[in-house]
Structures are given as structure tokens and as C-alpha cells.
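The chain below stands alone and is given as C-alpha cells, in the form predicted on its own.
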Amino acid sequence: MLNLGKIILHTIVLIGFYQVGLLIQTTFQLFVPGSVIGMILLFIFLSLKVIKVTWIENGARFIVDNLALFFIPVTVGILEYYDVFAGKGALLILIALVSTMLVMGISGATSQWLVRRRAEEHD
């Protein structure tokens, strides 16, 4: 029951991030998401050490492990919009094959290139 409420809480400040960020981003018309801006004032929050990561942990852990049920509402509303799609899907799945792999290729040499780069300070 204390971990329950550990993740309800944590879930909480996190949301609160989310929050203060649409908050901004409505009130001063920005275009990037609020959802964007919550997430640089999180960052920004635990960098200057203002929260500790233990305040968000066990949610933030909760949200990931749990991560592909909240695809499932996206599928669905795309299948509302079958018509858009309809007559496009080769080149719908070209597109995301390409962006996939573009993606895990400059995530893969970024990680690998942050890697030799920390080996060679400790050397």
C-alpha cells in the first residue's frame, strides 16, 4: 500500500510538471507543446537539484513499465481516420521504416560516440 502511494504522489508531481508547462505554453503562445516545455523544467528541476529523482522515481518507473497501454487510445483514434489513410499505407509504412531506422542509427552512434568520449576522460 506504501508503494501505491509513493507512485500515486510521484505521479503527481510529474503531472504537475506537465501542468506548468501547458500553463506557459497557453499563456505566452508558445509553439513548442507544453508537454516539451514540463519536460525542460523537470530537467532543469532535478540539474540544479531543486527536486531529488527519489520524488519522481517510482512513478516515472510506473509510466514506463506501463507505456504501451497508453498507445492503445492513439491506434484507435487512427483507425477513426481510416478514410485519411486509405490509398497511402505503402507509403505510410515506408515512412516509418525510414524514420525507425534513422532514428536507432544516430541514437546508436550518439550513445556509442558518448561512450569512447567517457572512456577517454577516464584514461
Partner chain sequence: MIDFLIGIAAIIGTCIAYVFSVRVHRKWNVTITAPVIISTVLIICVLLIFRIPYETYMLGGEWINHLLGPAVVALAYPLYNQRNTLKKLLVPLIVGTTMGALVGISSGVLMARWAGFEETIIYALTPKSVTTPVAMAVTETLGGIIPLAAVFVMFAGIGGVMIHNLVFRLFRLDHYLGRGVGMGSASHAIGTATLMEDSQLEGSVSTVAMVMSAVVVSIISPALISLLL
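Form predicted on its own already given; the form predicted together with the partner chain follows:
Only a single chain is listed, so you will not see partners or other molecules.
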């Protein structure tokens, strides 16, 4: 019961950061989603020790561990778009796969190359 109370309290803190993120987004007319701004803010506040990790950790852990629960209602919405993948639409699956392969290979190779180069400089 105590844990449930903590989860709710911590989630309220997260909602607060989300609202501030939304406020910043609408005030400055930014393209970056308010939720992402809220996340960056929370990370900065945690790093600067302005807020303690114990104020959010139970709520954050519960949400991150059960992230899928929160987007199920939206994914169910796919039932109104089932025809997108019919016929030519199947090509979209192939496009997503090829693109994923490129992202994985190129991002990984870039960072690997950078870290090895740095290691060589130190030798």
C-alpha cells in the first residue's frame, strides 16, 4: 500500500514536469514535443540535484517497466487502418526493415569508430 502511494505521488511529480514541458512548448511555439522537453528538464534537475531521485523513482520505475500499457489504446486504433498494409502497402514493411538495418549499422559503426580512435590517441 505504501508503495502504491509512492507510485502515485511520484507520478504526480512526473505529470508536473510534463505540464511544464507543455507550457514551454506552447510559449515558445517549439516543434519538440512537450513530453520530451519535460524529460530533458527532469534529467537536468536530477543531475543538478535540484530534485532527489527518491522523489520520482518508484513512479518512474513503475511506468518504464510497464511502458507498453500506456500506448495500448493507441495501437488498438490500428484496426481503423488495417487496409494500409494491403497490396502495395506491404512495401512499407520492407522499407521499415531496410531503414532499420541502415540505422543500426551506421550509428553503431560511427560511435565504435570514434571510441577506438580516441583509444588510439591515448596510447
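If you superpose the two forms and keep the largest set of C-alpha atoms that fall within 1.5 Å, you have the rigid core. Residue numbers count along the first chain shown, from 1. Keep in mind that this is a model prediction, so the values were computed, not measured.
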- prompt: Can we say the CA of residue 105 moves by at least 2 Å between these two forms when the core is superposed?
  reply: yes
